[in-house]
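The form predicted on its own is given below as one chain in structure tokens.
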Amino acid sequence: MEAPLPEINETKAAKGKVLFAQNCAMCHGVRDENGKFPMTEPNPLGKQFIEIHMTALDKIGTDPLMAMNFVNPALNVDPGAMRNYLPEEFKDQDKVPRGVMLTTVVGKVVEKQLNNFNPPLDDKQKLELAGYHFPVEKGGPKPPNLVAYKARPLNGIWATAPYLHNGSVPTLYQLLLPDTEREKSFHVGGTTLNTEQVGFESNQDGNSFLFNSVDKQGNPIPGNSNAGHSGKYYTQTQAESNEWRDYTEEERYQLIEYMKTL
């Protein structure tokens, strides 16, 4: 079977290591020499779990409606047959968020398909299937921000184009750009992966549709948005002279190439 990626280039790869490190591994952890990435403190079980930064919206500055979406009250629900099954402290309000309807639908869902193993399964069976998290009513940590994206540690990246939390960007290469030199619009259902710039080709064939982060009078299309992610640490790294400045070509295919081998 033909490998999806050429080899890698190790020098360059190299260097984009030692970028990411400077510029992306605040926020997306990596392993380290152990193989080991970085963990939270372990819970009441002692367990421990890959840690995840959250970055606000604000400074982020990516496209805003998936995460308003469950904590704009404009946008609460009737729960209607759900009620009985909320949290105590939203059982009273006409409307809830969105958020909190789908932790609870999916809460019962899952809570009703243990009940149905037989023999029943005990506490610490439980405990194992949902990873030993805690929901937040029985002692489990509550978000830290809602408003707010998770930044992931970037394992497997390159074969998950297109890229944002809403595929607004087709490739790794132009998410590198300053937001404002990326492309407006682009084909999505290709399957034929670039392996330059890393993301699909954007073409026509088979199931194909045309994405667009802008309308025809080029006014930003809500949730379509691929600005943000853009600027210090984003796009910019930092030099000799402490000044920031954009990525130069040769470090963008750099940092692409150690995307690569994560």
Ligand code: HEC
Contents of the next structure:
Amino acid sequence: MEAPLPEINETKAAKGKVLFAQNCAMCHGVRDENGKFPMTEPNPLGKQFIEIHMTALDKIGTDPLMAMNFVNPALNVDPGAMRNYLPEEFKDQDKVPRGVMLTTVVGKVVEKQLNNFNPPLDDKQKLELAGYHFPVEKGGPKPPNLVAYKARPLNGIWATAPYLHNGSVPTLYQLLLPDTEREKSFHVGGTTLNTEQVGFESNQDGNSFLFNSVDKQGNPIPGNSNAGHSGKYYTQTQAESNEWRDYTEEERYQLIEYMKTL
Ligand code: HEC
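Could you switch over to the form predicted in complex with the ligand, since the one displayed so far is the form predicted on its own?
The complete assembly is shown below, putting the previous chain first.
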């Protein structure tokens, strides 16, 4: 049998919880003492959702490729047979953003399925199936800045290494180091959990492959950067004065111990 997960050190986790509340929780929502996440204002249907914060790309500084792919006009596509279904403002354009195509195609597929029910669904049932999301054209929330990444609630984060949207940081410990000090390459695919730094062991058992954030000359590989999420709040605190300083080793492990409890 595999070794069980080590017990949480409650004292350490409690200290980490305070640090997290001061430096991280404004972006990564956490449950309150009643188990409730911070919620959005009710939408026009009276429904609330877990509040999620997006951080603009220039502020977070992590690899830009994924966010930019979504909005890069050079990657716009010919809508072909979908043209008639596009929102008005895109109908006359030769090529349209991929994000618009994606929502149009998926929206139509869903709509078709919803209309196939026999007996037909009433409006209330359709809304329920759509998760009570309220479309923009009916006054729902405008899509956020797309050149941004999502700061998700970190529940279950201990089990989901490697970290960041591009899986470029092997452990929680390394994510709390200034980005210049993070490992530039490591093996992914291991299944042995490193319960101290929290991530998977970078072993080379034949089923793993090497992740590189830079090429042999040391130049960044587009899409693979492990930079960003570094500096004030991310890897630094102003705990005892107005001076910003890197987290101490002790504080890093306190934050990690707390994140294990999420
Ligand atoms: C200003 C907002 C902001 C603050 C403050 C912040 N984060 Fe984040 N965090 C983000 C965003 C945005 C991402 C996603 C970035 C990406 O994937 O490129 C992220 C990603 C992460 C991830 C990886 C999530 C995953 O699924 O791989 C962890 C872990 C994390 N943050 C922990 C922390 C901790 C711990 C702190 C405080 C010490 C903190 N963050 C402070 C915005 C923030």
